[in-house]
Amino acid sequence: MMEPSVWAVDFAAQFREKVVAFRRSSPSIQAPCYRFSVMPEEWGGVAAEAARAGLRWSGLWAEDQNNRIDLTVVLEKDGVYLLVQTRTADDSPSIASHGLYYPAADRSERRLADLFGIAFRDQADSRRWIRHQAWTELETPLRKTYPRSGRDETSTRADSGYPFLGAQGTGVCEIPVGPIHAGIIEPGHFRFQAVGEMILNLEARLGYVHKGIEKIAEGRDPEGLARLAGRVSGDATVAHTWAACMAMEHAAGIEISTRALALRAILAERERIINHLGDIGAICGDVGFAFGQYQFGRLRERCLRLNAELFGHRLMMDTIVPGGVYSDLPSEGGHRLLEEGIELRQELEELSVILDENPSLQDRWSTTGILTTEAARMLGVLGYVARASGVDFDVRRDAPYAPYDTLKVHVPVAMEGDVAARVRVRQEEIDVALDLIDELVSVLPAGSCRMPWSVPASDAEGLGCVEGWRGEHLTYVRFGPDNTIARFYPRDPSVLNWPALERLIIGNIVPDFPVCNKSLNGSYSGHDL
């Protein structure tokens, strides 16, 4: 068992006289991870001390426990995760907001206010956020007493009356975009205030695709939960499923075979490659460079077809299962992956030169949509969005999990924080992913690709943390009796990345919104649950 790092000891010492219980979490949660509990009146002080100590705010969830509401926040520093929990009465739960110290907490708190009826005191923004007209302000859909199917079988009322920030002043106009878009993307509303083409403010309105993921997870068995997790956000099906299975396996105390772990990493790196290829092409298309969109789309399609051939599904959905992976790599699969990597590197090298030396392309990307390092840290953004703004964090390297704990993971970082930097970081991440796949395939260990399941005890819990292609995926699972799920919370990176769009777009022109949006590419579905 590892000893707590210096910062964890110092942080805990600030609360030693107040803490009800402080204990190192069991391996069923996740190492390196520690927990302690505080009284409800100390909840705001947790955020103050954590911010002072330089901890990153990573996630927040609640659970209805009959006569109380349990609230848990996840904080991180230097690759060590700290879970702080408190309990409030369930009749009229009220707790201090963390938003004063962590702007990243704002939307997560608004979400819990909508779903659990928790009042967050001194909250900067208390407007409703999730499933806008599907239930009244007095209904709390994630409480145990609320039926899974809801109480109203009629159609949900049209969303209206949301108090967007108003536009005032000579020459200032409002531009509404969405929630229904011209393409096939999911719904999201964006309200601009602009003078001419110059954007003064952007306010996003999400939550249109709330699916009730957390509610319908209750009572499922592990395999059923894994399938559900893979559908939280279809373009990150591998990352979400791995995080969910990791959490369940920690709860059950199951050790996964080294072969299964290597195969999971291969799947995750391929998911990173296909999404970066698709997004780079779309970013080219958003500034009128159709050649780039076609070429990167072509390469992505080739990767998708190999996925279907080797893993049975273009997006590799349902390939990760509790205890390992669904099926082994075909006998010629390793050779095919290595061969594709060689061809992909050659084509990407040629395309990179074309992108870098195209002045009209670079003119549209450079200095467009700048997210400063300070803003990125304040908002707690993740993945390539953070790394393109100088925030050097990657779970694979900084809180390594198998098999990455035996690999050297290079993490590309840029400082400019603009669209060009986000494209460049994505290009370099493709190269890193190809190198990792080569190494994993070359030393792929023998053995079983799936371990038998061991039924966890009631109340066993686990935390899964995986570096998906968008960044850190955080998943919490608690089991109930008879191998069923009592609580499931998957935190997609988009929850923390979406607010960055509102910040980086200010001062840009309206026609730059599509390329700025695609360079960030938050998941609507992953955000809305």
Contents of the next structure:
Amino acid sequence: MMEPSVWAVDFAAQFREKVVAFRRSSPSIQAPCYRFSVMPEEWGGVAAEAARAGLRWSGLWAEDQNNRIDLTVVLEKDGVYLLVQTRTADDSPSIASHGLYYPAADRSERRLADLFGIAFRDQADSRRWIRHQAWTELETPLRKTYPRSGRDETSTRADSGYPFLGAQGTGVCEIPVGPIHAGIIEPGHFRFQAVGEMILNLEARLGYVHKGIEKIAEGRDPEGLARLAGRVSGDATVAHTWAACMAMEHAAGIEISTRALALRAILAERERIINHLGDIGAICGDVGFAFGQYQFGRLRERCLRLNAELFGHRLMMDTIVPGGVYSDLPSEGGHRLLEEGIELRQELEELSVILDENPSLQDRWSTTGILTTEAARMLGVLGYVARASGVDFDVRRDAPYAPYDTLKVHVPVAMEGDVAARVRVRQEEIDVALDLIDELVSVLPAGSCRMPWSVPASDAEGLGCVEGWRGEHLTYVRFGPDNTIARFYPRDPSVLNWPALERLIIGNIVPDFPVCNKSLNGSYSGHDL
Amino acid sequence: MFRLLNKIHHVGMVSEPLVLEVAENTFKAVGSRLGEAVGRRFRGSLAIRHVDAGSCNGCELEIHALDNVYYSIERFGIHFVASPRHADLLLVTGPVSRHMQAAVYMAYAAMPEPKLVLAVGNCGADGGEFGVSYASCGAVRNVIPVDGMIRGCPPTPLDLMRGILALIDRKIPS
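Moving from the form predicted on its own, what structure would you give for the form predicted together with the partner chain?
Up next: the whole complex, starting with the chain shown before.
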């Protein structure tokens, strides 16, 4: 693993004079991970050099340290992660924006401006983002001095006055949708500008389900944090809990058993399967192909029932705990998983032929909602959205963490970037997940599935990075005294994927919005926190 | 097309039947009792509007499952509608985030009388993992009047059906 990390050393060398510390590990992820600190005036230069060196922008968080703000940006190249940090000089911080070099940074920076009161200089877009009316511009909920209970008021006004982009001209109409949508889905607002049925522009306005997850994480014990992480986004409960537990275990210096690791991977692959099945069904439903919706929905329900039987919960919530997994696989579990795999493969093979042979279905999916490779790279999108647009990255293969470091993970990729490509990539990912489960089950190591917890030192920190079904999850945890959490930030892949929707929808027709949206399927809750 | 028809024929009907020969707490009994209750007290049609007020999306996944072929809740006359103006029952999930507070109240106010409200999931019932904070109002009853709740994290489709049945039995005179 020496080769790929050379760039990180070179990269840091550019800041040599200003580098405060450069060290490997801590917070470490299994993959090679470097970190160094720079002076705040060097912050903008980091982005400029990183963009020049072709690094991918992956996440940004902040932390209040006695009214000085620590900022951490995560960059990645060739499966090597680099954490660059800075500490602002005073309590009304102003710092250079990374948005000029990384459009992906835009919303994360606006979020930090809303929650910490950081002023980002030269931001392309300086509108508020996560803040609606629950707090004012002068309040900073994630500062330590801000009370957890917030303002003493009985009702919060509906948001108003957000400066949406406008469009003018003959025949241009504006369609506001949400926050409450017509179906059984999460809330968010979409503002379309259309001519006839063709969409000229779409702007999303999220933040409706912001429920203060980062704030209420503070002071929790590890088990309490794992439970909260499992509810950051209910459909990705396994991925979020794994990333949070991985971060906490790194901080505490705990090595979990190989059996627990294998079981975690089985859970994660099953989560991938149930979500892909449900979404492919829904994508069929969104273009009026009820057959597909019901068939894939049927397969999903069967998997959910097996989850309940083997893991005690249909969505596998709370199955991953700090130190391992909550309960071991029942003795007949391995056999049941293999059996289900055989049946599922057979069913999917039949269904995939039916989908491929249906011309009206292909007509609705092909060339609909195209995200080009260039746009995907520029926005830093993740998971199947990236892979269906030719961006070939998967944490399981490129920065492998146990148990994937000993498995061969095939990563399906497509170039077209349309709805059809996203469906195809997701179909293939189900096959890969089934193969991985077969392999994990057949060589399931013996042993305990939960290690005893050891209290981490105050200030111990850790980073968790896993490939959830939506893509790369990045979770940062720092402990305070007495086994309590001081800082928790889970970066859901949706943070980077939502902006892709606004881009891929341009030029499509309004009735194709649901299918485009579902083919991307961002999490509102995972984004809003 | 032949393949498609063949698949439909081959899979057959998987919706779980309505026979009442099994124990109280299984799907079959709940299903048929629910069908009867909706038939008797809502003239065969109960319209539900669901609102996610700040949920993690777990509850939504299980409410969705009510529409899959196994539960097929429409068989019992229960259907989800797009507008609160068409709804008899409001199903609210999640702690109510402060950013959704006004929207939840407006959806409730838009429903015609008589109206029923069910708070779904542990979060809807008491705030769950999220509780009350600068960003969350906690339980649904902190924002609008609630007639009943269905606990669970998330409640299973069967729990949801039981909860709806219990509410109808308790609230609507036959």
